[in-house]
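Have a look below at one chain only, the form predicted alone, in structure tokens format.
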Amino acid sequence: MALAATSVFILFLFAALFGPLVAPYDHTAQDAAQRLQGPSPAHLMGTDNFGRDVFSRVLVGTQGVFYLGGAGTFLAAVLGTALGLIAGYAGRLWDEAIMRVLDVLLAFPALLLAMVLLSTVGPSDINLILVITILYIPMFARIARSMVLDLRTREFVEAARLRGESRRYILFGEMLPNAVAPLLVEASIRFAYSIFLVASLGFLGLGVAPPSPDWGRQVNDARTFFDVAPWMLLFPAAAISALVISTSLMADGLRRVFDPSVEGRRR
């Protein structure tokens, strides 16, 4: 299942990279004569209420999902890992100050906090990325901190201290490479959550502004026409589900690869 999910994920990744080039129609082109046409050889996923090709819009919309979710997750991983390494290694006052601030962020539901932040600063690509970053920094920081607490008493860390290595080298040259596996698994899980978060915010009107073919906005716009054109809603919703599920299963596969004892405990 993890291998099949990875294949689906790679397919979506190719769609994100080359979707605008291979889309059969311009995703913004309107054709009043083709309004609300059902799936056909000419329009594989039908057309919407403006006569736009749904397949082209779903295909091009993949790019925005990967860009927003991927950039936000990457920044959260970098900043959260750095904060977790510092908190775990420095200890005491630094540890308490950093982790208590991050605990405050964890106390709020992710979607609610995202809505509050975007309502304050306004929806845009950059603001969406920053919101995702803020939401997911605590998860990466907690994992990095727990790894540091486990590694800082190991022999290779003590040897680095005795050699007179700097704190920066010990953190990023000795400890970080040993924490990459769990952080990579966490990144794949958070990316799946970020996809759903971006789609949810788009559905609520806080995502990317038109004419960008945001999947969540497509679902929201299609609700009014569900009785006469259900394909307008079903195909974007299916794309969201397929990408989230494939990413989650891929993350589970990565976890089993990096921690074989998981499979043994299940058996």
The other form holds:
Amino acid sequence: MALAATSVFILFLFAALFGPLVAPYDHTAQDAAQRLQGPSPAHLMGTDNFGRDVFSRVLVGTQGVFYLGGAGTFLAAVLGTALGLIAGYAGRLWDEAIMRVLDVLLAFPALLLAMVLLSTVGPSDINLILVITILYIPMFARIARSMVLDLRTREFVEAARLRGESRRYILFGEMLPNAVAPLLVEASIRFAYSIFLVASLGFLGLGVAPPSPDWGRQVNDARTFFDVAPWMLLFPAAAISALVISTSLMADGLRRVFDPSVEGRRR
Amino acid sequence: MRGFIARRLAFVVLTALLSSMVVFAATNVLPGDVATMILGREASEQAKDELRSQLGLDKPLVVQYGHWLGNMAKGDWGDSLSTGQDVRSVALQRLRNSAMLALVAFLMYVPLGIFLGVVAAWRRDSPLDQVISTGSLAFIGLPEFVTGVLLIALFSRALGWLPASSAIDPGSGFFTAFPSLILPALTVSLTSLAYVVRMTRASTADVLQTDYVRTARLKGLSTPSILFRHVLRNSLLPTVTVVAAGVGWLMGGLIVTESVFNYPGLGRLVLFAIQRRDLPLIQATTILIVVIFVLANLVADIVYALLNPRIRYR
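With the form predicted alone already on screen, would you show the form predicted in complex with its partner chain?
Shown next: the complete complex, the earlier chain at its head.
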């Protein structure tokens, strides 16, 4: 199952990397004569109300999802891990200060916080990435912190401390490598959520501005035409679902590989 | 126990305060001058200045925050900039509508989720379990606006059973609104259902492996007796937490679902406020949601602690 999911994920990754190169049409090219055409060999997924090729738009849309979600998740992983390591190792005061502030971020439903922040700074690629980063920092920080608290009494850490290693070396050289697996699992789960989030924001009209082919906005735009041109809606919707589902199945598989306690319980 | 609740409550108050600061700060750097927004671009500078001092906008931000927080606490949430209505009465009415929707959703996904989770755990690794487990994971991956749009396509356009739009009169009673509640409730349910199924399955599978369940089986107890008297009592503990915490998750899901169905709830009100840059409305609705979210998590913690005597009250 996880293997099939991973292949679907890789397929999407290729679409993101090479989509614009292999797209049969320019995703913004309008063709009034070809409006609302059903799927055909010329237009695999039909055309939209401006005569634009839906297949090309879905293909190019992949790029935005990977770019925004990927960059946001990556930044959150780096910053969150750093904050969590500091919180876990730098003493009670830092721990309390950092974790309480992050708890406040967790007190907001993710979508709501994203909406409020985006309405403040305005929707752009960079802002979307930063909002995703802010939203996901707490999760990574919690994991990194609990790893530190768990590892700090272990013998190999104790030994490094007795050797007189610097604090930075102990944190990044001794502890971080042990935290990589759970952090990687978390990153894949967060990436799946970020696709969800970006698509939802796009649907609500708070995502990246047109004419960039955002999947969520494509679905919203297509609602009016559902009776005459259901393909306009179904294909981007299917793309979102397939990518989110394959990513979360992949994350589930990763978790089972890395987390022996879950593995042991399952089989 | 009392100390535990007191500490958690203090934490809730602290979180609510800090998040109100976040909301206030975020909304106060919103581009656009409030005085210009209210009076229009043609208004004279003098009139704008007067309005600013009338609204307290010329004072330092900290003073403004204190003033605003005091008013919120007193129940004076201001007037909406875009509709002129009293924010408090609109927000509370929409909250009631969202609560009706959430209630219907709850009644759909909680019993069904527990049932499917227990079945999957009982028949673990069977094809049935595979279907339930993988299916639930797939539902987690479906955004609400996709399920919502597909449900509309199926149940109202193709079959014509239920209304496609849930734009009811905001003041409608529960039974008048009920037909319009089914599809949106179903939409929010699917995601939450998946979480309940997965949690119930995992914890039930754990409990089924304990010695006391084996003893009960060896004693020759009937399946329902084992399930209800020995297994569920222990295995539903984590599910309770997921269900209570799910209230918060619902609040997020409602923003999207309510706008798909045009349902006059709190979620759509937030979106409306943000689209119109309606500051008092954004502030009130956002804080209302945060408070509900935090309280739901508090209830989840307390219920969990009450049900599980083994947990240490930190």
